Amino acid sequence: MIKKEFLLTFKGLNSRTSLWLMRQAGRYLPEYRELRVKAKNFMDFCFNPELAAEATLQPIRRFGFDAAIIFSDILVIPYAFGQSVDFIEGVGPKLSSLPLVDILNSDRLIFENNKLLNVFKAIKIVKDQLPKEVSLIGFSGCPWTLACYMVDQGSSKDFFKTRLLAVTRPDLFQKLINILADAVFLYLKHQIEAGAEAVQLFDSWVGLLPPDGVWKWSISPVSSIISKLKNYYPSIPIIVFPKGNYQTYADNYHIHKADAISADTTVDFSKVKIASERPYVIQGNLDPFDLLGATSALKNKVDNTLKTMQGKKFIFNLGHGILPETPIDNVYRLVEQVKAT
């Protein structure tokens, strides 16, 4: 029988600690810049089958990763509502204006699945290709970091044309919230369709929120988005990232019910709970920037983490992506290391 270590960490039975990184696909590898100029920016790169299934395959024929995700990018939501998603080099996502006030006045937001078909198929395509022994996970941004984007209009320090439509309408962004989690299940609902064997959901903005606002507007919907996920498919692991916010979401898996938490860099390991206290998976959470310093540094960050972490419910990764400035041998030390566990 042919052994997932990803997947079997969800069971407690796997025979080492399995790793995958955040952001593995990307301008860190020479394969990947080279694939990338074959599209002419980065959402066509996106939504080509054949170049996302590749970018996917890359990291993992390279380095033997316990885990794919597909390459795609959660800017593909907004855009199936209908806003164009352009990213500038060294500015970000730039995403067009919306009257989404009167949209949400008018029941006129619609989400346009069809416009995600070829995610779909790079998945499927993926999936034909892996290595056996390797998981395929799919992603979706959640609610909360969605809608940040899509009011602001791209990338912002503090989004705050987004957190004052929440304070001054909280009807109407309780409507744009709902909205967006219909369409984030719909979306890993055929991303497993496809072949996706486990899904993650990414919060990247849930830090800015107060304890009130975690709840509204992060917890709840993410809840309901996992609930239903679960009644379709209650044995796909899904993995939720909830930057800046670990120990809310940890203290609320109760409510949540997550099969593992992605923990930032922030998260100190020696005070989680030990493995035989909590019901979730733990996955994190190295400094990216662990990976440029020197290999005896990395060396002893990654055997700290594993020694604090030994146990069967927890997945080695970053605290957040893989910076482009990462060199390829220290990922192979990295990898071996963990393995080697």
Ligand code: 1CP
Second form
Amino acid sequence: MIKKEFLLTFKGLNSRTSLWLMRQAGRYLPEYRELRVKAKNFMDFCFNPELAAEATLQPIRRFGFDAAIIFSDILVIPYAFGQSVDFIEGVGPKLSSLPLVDILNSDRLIFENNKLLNVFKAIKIVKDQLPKEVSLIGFSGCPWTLACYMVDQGSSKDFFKTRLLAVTRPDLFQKLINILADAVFLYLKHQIEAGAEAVQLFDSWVGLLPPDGVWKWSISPVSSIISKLKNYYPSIPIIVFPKGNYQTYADNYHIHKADAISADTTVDFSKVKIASERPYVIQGNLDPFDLLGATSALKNKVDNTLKTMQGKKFIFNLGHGILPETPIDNVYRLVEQVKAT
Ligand code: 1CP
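Please supply the coordinates for the form predicted in complex with the ligand, as a counterpart to the form predicted alone shown previously.
Next comes the full complex, and the chain you just saw is listed first.
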């Protein structure tokens, strides 16, 4: 019988620790770098179903992770709202200016799900080719993190423009968050319909918010997305990655009801709740930098994590995306070590 260890973990029926790595497809793989040059820019690469499917499958073929994550980016949602998105080498994403305030005032911020059809196509291609024991994860950014990129028009160290809008025009900002929550729900629903067997919600910038902001702009919209998805697909696991704010999500799991919380690198696993005291799975949280260090130190650290989390509703992952400098041999070692438990 073929066993999907990743999905079985959510039912407490896994026979070993399952693993996948955030950004497991990417520049640390020579085959990714070779594939990447076939598209003229990163967005074209994401929106080419064959190339996106191939990028998704590459790390599975090489390492045999328990889950694949569809190759795309969270910034396809701003694109589907009409913003142009350019990834500039060495700088990061740049988004065109949207007169957001005017648009929100006139109810003209429209999500065109049709612009994302190639993501769903890529999911279908991957599903046809994925080994049966491997699960496919769909994903989206959360409303707050998407708003950060849309308002600030790209990466930023403090997302000043977004936080300024949130405090100076809270009603307008709430409208933006609500519109984004509807879009994220729809986008994930379509990914599940195309074949995604679990979904992950990335709230990469929730660590910037004060407690009341975390409630208003993160937990509240994320909870509504989860409850709407659960109405349609009660058995599809939903993972949240509240980077920089694990504890608020852990303390309020009965509100958002995510099936798993992905822990960033700051979370100390020796202090997390034991399995019988929590219904959710914990995913995480090796520091991506540990994959760049000495192999003996890496082995000890992974051993410690596996011991601490043994039998405790746990999926092994990184605390953030894998770094392009990661030696491939360390990834092989990691997979072997985790799969042996
Ligand atoms: O060619 C390249 O290597 C470009 C690097 C790259 C990759 C591989 C980017 C640019 N995006 C991706 C793919 C990607 N992004 C995936 C799918 C692949 C996989 O996981 O294997 C996923 C899930 C994401 C998610 C994503 N994109 C997030 C959330 C997670 C996180 O890192 O916090 C965010 C914030 C983005 C935006 C983004 N995409 C890429 C860059 C350089 C950025 C900006 C990051 C920043 O603001 O610092």
